[in-house]
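Listed next as structure tokens is one chain, alone, in the form predicted on its own.
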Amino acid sequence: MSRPRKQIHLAAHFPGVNNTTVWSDPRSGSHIDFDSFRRFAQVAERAKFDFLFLAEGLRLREQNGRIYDLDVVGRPDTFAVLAALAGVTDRLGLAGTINSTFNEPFEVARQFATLDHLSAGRAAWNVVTSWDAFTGENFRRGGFLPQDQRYERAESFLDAAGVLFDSWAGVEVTADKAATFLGGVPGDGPGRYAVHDNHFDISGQFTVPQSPQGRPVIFQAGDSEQGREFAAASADAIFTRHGTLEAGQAFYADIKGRLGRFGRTHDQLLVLPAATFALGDTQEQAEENAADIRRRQVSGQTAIKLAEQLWNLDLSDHDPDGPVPTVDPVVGENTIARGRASVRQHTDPRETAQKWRDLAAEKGLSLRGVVIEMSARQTFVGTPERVADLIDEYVQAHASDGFILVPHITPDGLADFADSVVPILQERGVFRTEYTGTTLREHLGLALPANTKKAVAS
């Protein structure tokens, strides 16, 4: 007896960082105008996607003392954008990235509980940490947190938020309109909580009744050992980036294999890698489109900026169409780029620089050509039929449970995928033709969380 085919989950990432978006393209719109978010979300909902995903930027990132073209200038507040989108969409999930290093559990839990109410159960929280003092300068405590305590605080933060979400067990307000009596007693009853651990010493009464999902869907983004453990213990979905089938399968097996140690089952954590796409009427045309997108994503200036992050040196006098620098990178703390996590991916900069030189020699590439090859982002390139084949193959072969798509044009770059690839997946019976639920948990096939009600009346 054959096993049923897995249903594919699809989401849409509104791009804003890491030079995925080609903001200089004439077709690109504003990244802070609400109409851009509205149009993007409504295309995703028309295509029956699970959710829209917003990354977070708590400070515009700099290099050589300037804000540069790897970032979109302007990062509006996540909650304000998602709350506004809740009013112009009906079913699409709304996922926001909120930092656990600089915020406080009460305010974040209150904002997400409110969003879940406003959207009738469509909120999701991508829990991230931050390590750098540069970003922390915007906050009262600054970049005070040592790197090895980021995930410890994140775990405490998430536990504390869970206490707050669960502090209302249900509909507990007994309103008597005749007596104008709302019910409940200060110091007792719904919303009472207390959290005391190494990071938080808070108590009081939570202000928002239990929301439709009980608590938002929890996402974790990251590939480190600590990140994988955090996701296996606490997250409903993990946001990753694995470009090949084999790398995806290895990650998928690893993260799913960790769940049992936390008393969780295989279906309680979804693996959703980020993916880009380039389409064409023929495979040759799609590959030409992909190459053109890459050249525009990696301008000469962008190639220099990315090389500077590896070399930790000012290379502004270097020709991007010339050879890879022969000087060795400066090893140690990266001081050339500020606020970018990507600089930490170069664990051995000298070894990586030599790989760049070797690739340039092997293929006759310039520095820019090497950067284009080394930072390739197109996951799926082909005709709509070919892209549908690949997405289905990755999911059925357990390399992922679906994908978070990142178009290179904002806000309308998702439309081609929605109108050409999605119908093929629907015809094959691996993607919904209509929403069957109203909440994001229903879209993702996730059960409502048990109300652990850790609140303690004092």
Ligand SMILES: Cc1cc2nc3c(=O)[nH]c(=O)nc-3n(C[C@H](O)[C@H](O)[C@H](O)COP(=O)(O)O)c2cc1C
Contents of the next structure:
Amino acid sequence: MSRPRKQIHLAAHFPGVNNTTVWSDPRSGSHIDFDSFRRFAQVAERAKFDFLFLAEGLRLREQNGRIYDLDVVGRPDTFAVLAALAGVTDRLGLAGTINSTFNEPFEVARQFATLDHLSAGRAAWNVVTSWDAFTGENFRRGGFLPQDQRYERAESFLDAAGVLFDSWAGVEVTADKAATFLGGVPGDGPGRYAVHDNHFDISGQFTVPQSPQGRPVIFQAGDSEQGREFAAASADAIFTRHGTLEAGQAFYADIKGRLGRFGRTHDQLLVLPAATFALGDTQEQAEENAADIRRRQVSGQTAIKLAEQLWNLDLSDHDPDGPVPTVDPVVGENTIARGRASVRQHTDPRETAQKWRDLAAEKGLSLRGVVIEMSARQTFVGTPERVADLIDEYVQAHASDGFILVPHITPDGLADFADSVVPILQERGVFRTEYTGTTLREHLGLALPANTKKAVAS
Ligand SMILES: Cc1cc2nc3c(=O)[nH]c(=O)nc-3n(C[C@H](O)[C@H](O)[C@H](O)COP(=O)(O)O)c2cc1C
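The structure above corresponds to the form predicted on its own; please give the structure of the form predicted in complex with this ligand next.
Let's see the whole complex now, leading with the same chain.
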């Protein structure tokens, strides 16, 4: 007997970071106006996506000592945006990235528990450790904690938030006239908590009754050994960059293989890579469209900036249409680009620079041409049928449990995908045609946390 096909999970990443957005496209709009968030969310909900995802960036990036303004400058507060979106959507999950390094558990748990109530059980928290001292300066915590201790703090932070989320049993609030609060007297009643460990020494009474989905869904996005362990121990889903079939399968096997040590089963942690796409009526058109998007994502100015991030040098006097620099990159702490996580991926800048030169020589490319070649290709390129095939293939082949899609146009860049690829997946029976549950936990097929006695009275 053949096994049932896995159901695919799909989510929408509101872009806003890196050079994904094609600003030269007349359809590109604000990444700050509420109307952009609303339109983006409503297309995702129309397509029955599992959730909308917001990344976090708490400091304006700088390059060569100036604000970096080629991507997005300025991001509104995550909780305010998601709370507002809760009011204009009914079923779509609302996932926000919030770091555990510069915040405090009481505040963050209160905000997520509140969002979970406002959205009737649709909140998710992507717990990141945020790596840079530059961002920490905003919190009077520049240079706060080396990386390994950040994960230690993240574990304590999430444990503490869990204590707070569970501090109400879920049966206290009854909204009738006779009895509105059945939990006992303040002081020993609902919400009473205490956490004392190496990172936190807090106690009191938590103010928000139990979440409609028991606890908000927990995501994790770190990729180091510690990040993977943290996810395997505590997360419901992991957001990753391993988007090719082979890399996805290796990552999937690795992360799922860790779960047993924490007494967890394979279905308790979903693997959701970021994915980009380019569509066309024919494969040829889609490929042309993909190449055109990449050319427009890497303008001459962007090519120079991306090269500077690798070289760790001011290359502003270089011509992007000229050759790849012959000088060697400066190895060590990146002093050119501040607040940008991707510079950490340049583990051997000299070797990478040589690869760029070799590619330029081999294909007769300019610096910009090399950057276009070297920067990420779209994950899925093709006709809607082909893209649906690929997505289904990746999920059935255990390279992922679905994808978090990042369109290159905001706010309406998901509409084509929603109208052409989603119906094909639905026809094949691998993606929902209607929401069958109301909470994000239900969309993702995750069980209610064991602590949950009963959802709060609706
Ligand atoms: C796919 C992906 C997305 C991430 N998004 C964010 C983000 O929006 N904000 C942030 O501060 N860190 C983000 N991070 C950074 C990590 O969550 C983590 O804080 C950092 O990478 C250090 O952990 P690591 O060494 O385990 O990767 C992201 C990482 C990955 C892999």
